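We begin with a single chain expressed as structure tokens, specifically the form predicted alone.
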Amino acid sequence: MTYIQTVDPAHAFKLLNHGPTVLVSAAHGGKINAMAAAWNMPLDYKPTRIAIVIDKKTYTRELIEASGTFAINVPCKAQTELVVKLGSSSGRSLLDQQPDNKLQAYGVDSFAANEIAAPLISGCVAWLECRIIPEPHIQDSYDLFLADVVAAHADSRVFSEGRWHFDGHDDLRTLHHVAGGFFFSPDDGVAVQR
């Protein structure tokens, strides 16, 4: 894990502006669970705050509100089968098994957060640690969270000094949901001198 640095907060809401697929993990109370999500985006700065949509038949949903904390994992292309995976199961089905979370059952490494008890997902590129910012009207209604980030990190071989720069590592490049499956990666970018 030589790769992780911590980010400033003043660039953590860059971590999420380029809209990719994220994976949520949460903890409460000895169990943990993860999900993939593609409605999510920064919504402040100052602090770095961010919106995310979870679904109230979730599972993760249940931790999250439980604990009202969670962490947000933006996985890379080579995490594509696992992003499917996690988006595809429930947790929920597990409970009465061994292994009796997705993590372990699907073999995803984890390490632990700095500031919250949801686990990280090992190779993921940028992870932020967030505490929900209580709106129970918005979350009932329309399933959307909005929350602080407490901490955040990211892969220092993709993201450093405020901004993504993916040249040279394909595989670590962030995932897009369109639709049915289909994903896509960002190309290099298009720099325009200010």
Ligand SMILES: Cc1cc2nc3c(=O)[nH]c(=O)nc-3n(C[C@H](O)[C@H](O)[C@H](O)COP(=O)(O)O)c2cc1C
Given for the second form:
Amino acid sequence: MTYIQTVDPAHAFKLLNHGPTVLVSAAHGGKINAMAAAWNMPLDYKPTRIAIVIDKKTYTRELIEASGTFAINVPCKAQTELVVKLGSSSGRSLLDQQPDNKLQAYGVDSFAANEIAAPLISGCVAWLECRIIPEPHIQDSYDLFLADVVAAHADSRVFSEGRWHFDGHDDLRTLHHVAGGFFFSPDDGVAVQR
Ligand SMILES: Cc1cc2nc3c(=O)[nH]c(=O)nc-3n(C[C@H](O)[C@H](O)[C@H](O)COP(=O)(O)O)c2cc1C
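Let me have the form predicted in complex with the ligand next, following on from the form predicted alone.
Time for the whole complex; same chain goes first.
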């Protein structure tokens, strides 16, 4: 927990700029849930805005639409199996069971966000707290949600001063889903003088 630092909103888009697969968490009326989402992207900065595809059949979407908010958690290599588990089971099927949510069922720890109700998933390397920009047409037609990032946090071991640096932290490298449960993880990056 001590590694978690507040990120300047002007840098928050960089937390998504390299296209990681993320975990989307949401909460409403005492219910919590999380799912995997590979289709997400930064849309703007100042203010930082993002776009993400959340399918109609997901239980997470129900909580997102009810609360108007959600969190994007950026998971790392050490969490690959968790990403696949959260992305291939639905919280809806647990509602009448004990435990009644995927986070508890899979032993996932979380901590409180600053601005929204959604839990932030421990062990991830970045967290973006998001508030939906209501666009009923694109939500309905394309399952596409636009959102303002209202707060952001990152693990300072791998993100500081507005840039990622994974060197020496292999398990904390982000995950990039290609297809069928196969992921890439980024190398150390290449810098170009401008
Ligand atoms: C690697 C991976 C990436 C995924 N990306 C997306 C995505 O971008 N959008 C989406 O709606 N579902 C995506 N899914 C599927 C959801 O995570 C899945 O439907 C999940 O079971 C929904 O859970 P819920 O019903 O508890 O909300 C992805 C699944 C995996 C494994």
